[in-house]
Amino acid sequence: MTVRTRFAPSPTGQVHIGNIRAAIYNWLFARHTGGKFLLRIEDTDRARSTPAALQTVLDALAWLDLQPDEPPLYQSTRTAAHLAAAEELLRRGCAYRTDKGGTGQGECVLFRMPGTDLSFHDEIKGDLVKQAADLPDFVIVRSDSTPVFHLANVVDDIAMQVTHVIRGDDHVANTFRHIALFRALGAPVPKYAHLPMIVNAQGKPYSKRDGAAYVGDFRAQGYLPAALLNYLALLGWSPGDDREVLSRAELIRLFTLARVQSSPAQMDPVKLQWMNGEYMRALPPAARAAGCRDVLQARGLWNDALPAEYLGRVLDVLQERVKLFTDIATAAYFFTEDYPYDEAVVQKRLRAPGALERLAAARSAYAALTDFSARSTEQALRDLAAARGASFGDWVHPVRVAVSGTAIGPSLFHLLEVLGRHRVLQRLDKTLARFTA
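In the form predicted on its own, what is the structure of this chain alone?
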């Protein structure tokens, strides 16, 4: 048997990480078993299934490189097959027509449940059972002759020869209905695996209120697709050891449904950012610089007059501070002279007694240097601290605020070296002029 999995999104908006995780697991399971990964677009909601929403789904899959092995099946083209299946169920006595609710608005078609307890083995949750009393008949065709999700879902799984349905555990109740439909239509029942919910730190379903929740959000924030895929694969599954940064090839080789947990998986944005940082450091320098340059250009911070190697030197100084491409914008002072001053930092570091005098002395010392390097600029401040008093930190802080507007950042002296003597002296002069009463 060739494994055939499917991802079946409804293109009605943004792609939630819970939905894309289902796609990842279906893709990994198909690749691990040498099977096929399929895509079905459940676009029967014509009002909400817009071309833009469809493109959002396709873009998310392409960005994560989760390409289906066959052309997508569009559910909206399958209405005739769905209604033909309903007619077959009516012919067999497995369904019946009724004016549901006595509304007089026309007949709908209800599926007749078998009237017995139903059970199935979930590949993640184990054996599940539901009593007949809790399995009432249900609508499969509305009074306006449109098929309901349950019928369309099963008929299309049969047509696509799906062998494994891997989806969220909010579908567990639906699965009992779907199994009954498969049997009534005389089709093999696929194996089912229901994935745990993704929750926030309070154990509630993870949503936009908790932070980035859609694939597009993470892409816009500068996350790498390989890092997001790796993180979401581990959100409910583990390889059985302590490894966390895994290549696509390793994920494919190690992935099994047996190691998917049944309890909810907690989203941890801090861990995701750490993981993205690991992937960022593994990028070729040119690729890392290109991604950061795109962010700077989008925010109007990139200057084409800068030397070609300048961005690489900045990234060398920032090192682990750039965990996302967008983090480069937090160091805007490398790229513009119009950087803001943090007023609280100004009050603490520039308006402290003697701070501006020390800044002026540092400016004179830097102007006299013949070699403007991290080593020489640091030694100049150490010499001033030794000769004129005050702690070394009391000399460092005013200089940092003057050249960057903030109290935090990379090594000050490597920052000075990258900026260069001319820009550093200009910034010291600007700060002294601005804050000297």
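Throughout, rigid core stands for the largest set of C-alpha atoms superposing within 1.5 Å between the two forms. It should be emphasised that the depicted structure is a prediction, and the values quoted were computed from it without experimental measurement. Numbering follows the first chain given and starts at 1. Compared with the form predicted in complex with the RNA:
In the motion between these two forms, where one rigid part swings relative to another, the hinge among 387, 309, 284, 136 is 284. Treated as two rigid bodies, the chain between these two forms differs by a rotation of the smaller body against the larger of 12 degrees.
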Given for the second form:
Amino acid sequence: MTVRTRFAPSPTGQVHIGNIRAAIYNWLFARHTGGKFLLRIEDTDRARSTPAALQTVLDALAWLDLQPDEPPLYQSTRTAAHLAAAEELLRRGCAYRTDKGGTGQGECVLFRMPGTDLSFHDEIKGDLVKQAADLPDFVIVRSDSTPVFHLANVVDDIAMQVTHVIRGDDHVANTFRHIALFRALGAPVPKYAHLPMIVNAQGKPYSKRDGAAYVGDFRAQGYLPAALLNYLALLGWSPGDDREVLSRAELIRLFTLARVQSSPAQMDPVKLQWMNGEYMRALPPAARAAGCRDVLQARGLWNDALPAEYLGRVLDVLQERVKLFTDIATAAYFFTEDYPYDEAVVQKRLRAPGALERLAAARSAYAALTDFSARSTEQALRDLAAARGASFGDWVHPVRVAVSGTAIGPSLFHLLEVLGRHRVLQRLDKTLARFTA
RNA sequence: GACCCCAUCGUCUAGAGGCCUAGGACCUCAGGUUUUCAUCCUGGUAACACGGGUUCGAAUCCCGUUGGGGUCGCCA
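The form predicted in complex with the RNA is what I want next, because the block you gave corresponds to the form predicted on its own; please supply it.
Below: every chain and molecule of the assembly, starting with the one above.
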């Protein structure tokens, strides 16, 4: 029997990392076993399910390239099947109608639990048991004749022939009900694997209050989908050796439910960032440029007047300083003349004794250069340092602040080369005029 | 409260009785390289929650304690 797993989100908002991790594990397990990964949209909560939220789910899956192997099943189209199953249970005496609690809401349908202890083997948590006394009957069809989650979930899993239910462990208690339902419906019970949650530093469920919590947040912050996938795969699972940066193919090959952790895992944004840097440096230059261009355009820093290959040259110079696409915004001075000066740095580097004189001398030397390569701008400054005294650094820093407004950044001379003679002289003049009393 | 789950460095984890004076990664710290930052290189700090058993031997098995978490809807 081939494996069939499913991701069954309800489209009621953003896609939480805990949910997407469940999707990732379902996908990895299906791929590892040569099975199918399915998608079921649990959109039966009419009040909360929206088309926009549905699109968000689809976008998240597409972004991470977790494409389902069959068209998604929309639970809202399955009401007749759910109700038919309830009728069948009624007919067999496995369910009964009653006005539960005498609330006057009318009669609803309750499922009759078998009255025996129930147990199942969880692929992650091991054997789980529940006493009959802790398993009361429950509602499967509301008094307004709409099916309840438990019924819909099981009926649809049967229809989709799901063999492995991999989901968050907040569903452990539900599982006993679901198993009883499968049996009453005469269907084979799937295997279960319950994933521990992703928690914050306080051990509570990780939420948006703790930082980026939705797939869309990470995308907006400039993360690479492959990096997020890799990080999340490792949050609660490990291949058993020391490897951490793993390709999709390796992830698929190595993934097993037996190696999924049974204890909660804490989200570590810093490590995610490190991992993103690992993926970023392996990214083809064109892809890196495309991602950065999107960020620049979104922030109004994109300048059509600059040559097409300009961004590529900037990124060559920036190198691993760009760990996230959004990091390109910290080097805005490459794209605008209206870059800010860091006051503390100005104080330290331009107001230092002799700094402006050295800057003026550098300006003159650069104006005389015909070859404006990194090699020649460096040589010019080294010559000045040798002839006029002061350390090389004392000549470098003022120039850096003048052309970029900041103390941090790539190799100065490569920066100058990318900027070009014209803009460099212009910036030097502007800075000199501005800070010379 | 009842029921259930969980417990190795700050974090993610390796560890399925002797290979553990507990390994790796992120973070952090100290050096080195360097015009700054980043990268890179070298080295360091840092953990088996506690208490009982079982055993020749326990991070690994059992029990208890403590601490966390989850579930107790005619939500999903």
